[in-house]
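There is one chain below, alone, in structure tokens, taken in the form predicted on its own.
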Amino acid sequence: MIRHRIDQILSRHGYCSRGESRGWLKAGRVKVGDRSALDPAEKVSVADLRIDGEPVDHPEGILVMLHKPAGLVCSRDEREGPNIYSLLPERWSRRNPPITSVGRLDKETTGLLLITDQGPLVQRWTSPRHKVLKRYEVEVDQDLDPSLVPLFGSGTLRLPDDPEPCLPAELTLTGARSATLDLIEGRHHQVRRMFASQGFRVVALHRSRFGALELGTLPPGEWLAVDEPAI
């Protein structure tokens, strides 16, 4: 059983940092089993320590699905406005590592978000040769046109200033002015790209699906941790 020092638990969960953690071990706020912990250099086993009476949080890592309002942006940038971190536990910023998001909506759009502080699922999830499946919901400023369907399907459409066509894509129409498009590639802002490019402008956007993930009922602002998804 891999045991680690009290403090480096303790700041590596992010409750605090290595040189407050003999006044939370004073305070008896940590303990090893029922016994009170004393030394913040004892090693001891995370499932074995418990702080304020709870088991130390997610101790194999984070991992949960966000449900992203609009309005907030993916960004730790305060010049940027509120931020999707907000809507999750304090602590979890102070982890070494902390949370992140994989990939990032832009501040109107909403839908599925994964957080984790988890690097290589990071790294896996938004690597362009894994063709992780994203799915949106998209209503537009004007009825949409079925020749939509085989150009974006067709992996000839180019972007202003991308050298590269993009990948092709699954646009369902489901209405008038709405669609859901399933992407496997990640550009910037592509959606609304992809649709402004032929004279369309997106007026609410949506995801709906991340991989294996789907959002179902989650309300907006909540979050709900989750399995490793296959992709």
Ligand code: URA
Second form
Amino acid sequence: MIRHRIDQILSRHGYCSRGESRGWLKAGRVKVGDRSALDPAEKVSVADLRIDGEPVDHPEGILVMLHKPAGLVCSRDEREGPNIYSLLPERWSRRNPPITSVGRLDKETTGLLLITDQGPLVQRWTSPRHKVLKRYEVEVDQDLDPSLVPLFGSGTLRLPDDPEPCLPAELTLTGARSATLDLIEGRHHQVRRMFASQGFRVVALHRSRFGALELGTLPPGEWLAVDEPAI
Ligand code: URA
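After the form predicted on its own, can we look at the form predicted together with uracil (URA)?
Zooming out: every chain and molecule, the one shown earlier first.
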């Protein structure tokens, strides 16, 4: 069983800084099994630690699926407005490493967003090499033309300022002005720009699927812990 210093466990999991940990121990908030911990340098197994009577939060790392509502940005830069991190436990942003989103959705886009503290997962799932399927439900401002289906699927569609054409994407028309679009890449504002290149404005955009994960009935603003899926 790997053991770590108590002050390191507390700071790594976002409870308090290493300097503050002595105060937490003095206040009797930290136990090892049934006994109060007294020395922040003591090495213990994470599984044996209790903080305010609770086991350490997500000791194996965080991976959650969030239903992003409209109006929140994925950036932490406060100048860009309220962000998705306000929906998640504050402590998760103080972890080391802190949580981050797997890619980003625009401020007005809703739907499935993965949140994790595991950098390798972010790299794997945002890399175009891994071809993770993202499904978007799209509404546009004018009636759609069936000719968009082969065009988006062709692998020849070019976006202004992007040197490479878009990889083939699967467009399914679901109504006069609505469609689903399956992408395996994730360029900046890609869905909006693909439609804009053909004269359409996207008026609503929702991501319902990311790899093997479906958003299902998870309400907007809520999150759910998920097992690392076979994406
Ligand atoms: N494509 C977009 O244009 N916006 C998003 O938020 C996601 C994909």
